[in-house]
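This document opens with one chain alone, in structure tokens, the form predicted alone.
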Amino acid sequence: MTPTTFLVGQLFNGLSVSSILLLMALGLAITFGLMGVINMAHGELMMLGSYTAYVLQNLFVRQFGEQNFGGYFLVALPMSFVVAGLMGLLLERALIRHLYGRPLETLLATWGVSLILQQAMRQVFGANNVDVRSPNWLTGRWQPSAGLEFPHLRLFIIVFTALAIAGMYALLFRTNIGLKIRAVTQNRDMSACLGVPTAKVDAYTFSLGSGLAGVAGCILSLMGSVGPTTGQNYIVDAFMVVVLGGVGKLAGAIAGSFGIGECNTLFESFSTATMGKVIVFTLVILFLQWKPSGLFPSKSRSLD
């Protein structure tokens, strides 16, 4: 192998990781930014969006045959959004909004609903993990030259974030619901003194940043087994990607996400997988000590 062949590798495997930190923590970066909610639960959120994918594959494979066996995944794609943002507004109509202003009493009650959720899984499905198979479409590798091979998984995870990352700042910059979005996230009583709903806002804010989870969970479970606990392996890292980015910044979400990515994929290059997440958290403690707001810290933003 070249040396431009190592790096281009390398290169595009932080990408490939970058990518799944951005999908994992893009509806976190808008909820935390949005209402300070510290949501334990995200990743259980996650959770449901990877059992909606491992439903939906045994239903097709029962109805439709192995022949048809591809197509679940388009199918499971909307449907996790629709479970998990589902989840997510009731879990704000009934918990998360009579707890606004109290940090503490949120991540206590929103670890309580991941508990709950976990347990829900574990009488549903089992305690055993459970696979999810790619589709046919996505088990392959496209070689442009020898040496250098790029999945297609990785290739199909890479573009559709850069297109949900695109469907992000469209909503949030170009319709009237992403308008107030940023209003209340700017200010949150001078948007109410104009006629905002915030309430409202608020609930489909949660209901969105949770949809979003359910899709990442959707993808990231053709990544590996699926389980009760499979949240709680990436909860720490898409929290660790908003605050490094800077809470609620869409650019710090993925300027973080980037940066822990090629890190995280540069360190395992010439060490182990432990190690090289130790140096990264070490380097995100270091950095915040010297930015505690973040890459993009915001300008203002009131939580009363």
Second form
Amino acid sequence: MTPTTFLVGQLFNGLSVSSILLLMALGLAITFGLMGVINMAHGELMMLGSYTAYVLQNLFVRQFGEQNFGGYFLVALPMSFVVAGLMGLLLERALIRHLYGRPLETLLATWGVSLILQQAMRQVFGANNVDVRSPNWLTGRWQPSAGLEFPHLRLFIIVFTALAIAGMYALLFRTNIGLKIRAVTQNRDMSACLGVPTAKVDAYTFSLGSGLAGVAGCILSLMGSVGPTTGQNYIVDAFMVVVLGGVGKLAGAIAGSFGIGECNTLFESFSTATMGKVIVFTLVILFLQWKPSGLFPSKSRSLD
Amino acid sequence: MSHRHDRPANPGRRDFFRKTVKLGAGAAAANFLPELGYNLMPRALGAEPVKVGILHSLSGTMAISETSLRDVELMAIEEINAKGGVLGRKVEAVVEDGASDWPTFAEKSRKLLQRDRVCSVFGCWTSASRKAVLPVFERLNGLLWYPVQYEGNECSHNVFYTGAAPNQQIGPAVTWLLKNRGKKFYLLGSDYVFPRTANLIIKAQLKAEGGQLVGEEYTPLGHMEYSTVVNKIRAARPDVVFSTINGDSNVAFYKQLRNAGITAHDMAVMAVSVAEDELRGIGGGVAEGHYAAWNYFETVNTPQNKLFVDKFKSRFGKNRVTDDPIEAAYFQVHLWAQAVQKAGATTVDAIRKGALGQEFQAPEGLVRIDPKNQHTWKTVRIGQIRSDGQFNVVYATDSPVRPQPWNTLLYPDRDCNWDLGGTVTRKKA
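Please could you give me the other form, the form predicted together with the partner chain, since above is the form predicted alone?
What follows is the whole complex; the chain from before opens it.
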């Protein structure tokens, strides 16, 4: 392996890490970024998506046999959105809507929710990790030249994330509900005066962010572990991306994840995994000292 | 809460406390009676049970591994009780949750020793939790039975180590790999005390036995992104990756290694923290062909193991699997019972004395507590992972290996010997 192929491989890995980070942070960019809810249970909503994939995989193996189980993933993707989205809806209606504008209480309450969800999964599926397998069509690799191998799974995640971002932009800027979401997050009182049902929009928005977390969890179940505490592994990275990017802007989350992803991979290639993380954290802290509202600060004056 | 509801409840609550305190004092006094009057009226007071503690994480990140140990320790206690208990008394377990939090472990062990007055505690998994409770056990003179392989360099009078010392797992694995898979080693571990100490030993051994180190890397606990590590491994072209990765990261590592197209055929991974229980979450298909070194596998072929596995599965479910720490947790309770029986008393000093040299036909084969260093003689095995998440045993020592808590390459002059008062410095020859 020549240094060049190593470097090209690392650039690709950086892109892959970035897209994974973005996928994790996308839901949070909506619930935390747009709505201002510090949702500590974001990781657990991802975990719900992972378990949805696990349940569907087992159902498919039972129904269609071992050879055809790979199809489960196509069903698991939308289902994980639905499951996590419904859980998000329930959360918002039952708990979070009573806590708007009280970030500390929200933080504690959602942390409690995360513990409840973890223990619930432990009761239902046991404390052990469960095994989610990649469908066959995602296990191959693309080999453009000797020494360079791009796993299909990572390529799939990059493409999927790009599509998800495009979908989000279309939803927020091209549809009626998107217009309402933006209106409510920019100026709640004015929207209410103009007849926008803000409570309903809040519920939809939170549910949408939760659903996206579920999808992320579903995809990440192919890369990492699936267990009751899986969500804890992702929550810090997701918050870091949104905070670095600038709360309130989707573009911020995109820039934040690519900054962190590429930097982390690059530093890690010259040092170690631990040092790579340390350097990235230090840089993020320094950057936030310099620009406290992140890469893409929200310019609206009416945000409270 | 309103005061209206609070006030009438208060006197009642105080009453309750007074009662429990009295009860507790009575129980504590009764505790001594059976020992004093054992010969006179063993059956009459035989109702007073022998109390032992079980201290594992039943919540938090470590619950995934430690819950099974609690289960199997309770199973062993039931077996002992079914045969009439020890010294004609029933064994009663006080179960505490260490909650994957090291200060909690220390606090709960203090509670078990001082309030419950247990004569032994079966517990801990991580070295961090063991290090946290160690001062408590030494100060209060308790006995901890610790069932997990660890990094060595410890020699406590208050611990019986029933998992492997490094020379009963890591050492033989390195030798076997050098002979069978190649000279070039890449060391990969989670970033904490066990992997770093283990790798010190491995590096010393590679130097002594003619191996070559081509890379060494540590990832934080819970690390999930192994693409860069895999890329580095690919560039270093090792014959063997010696993995001391612990916990969830293993799932990510094996999945991403297989995804990158590296199979056991190209390059073998030898793990010392991946057993049957972990493989259920990784998926046998993903890790197929790689290796792990342990003293026990579920597939070990002994009559004791057949009974053990059958019993375990019928009790906890067909999908549950046994593994090395589970087996050690099981047999250490039986070793303890034999020790108490031999000692004829339930004081810590008597049990310790009774335990030295104690032997048991465990599922893994014969195990024996070393009379000098309080570690356990165990058979060393290497297993190759099958697609169903079980192991084919590809290597086993002919007989149990003597435990050496201090590595002979790193600390050639140190030894753990309680005949001579603990850790001693050997005279140079």
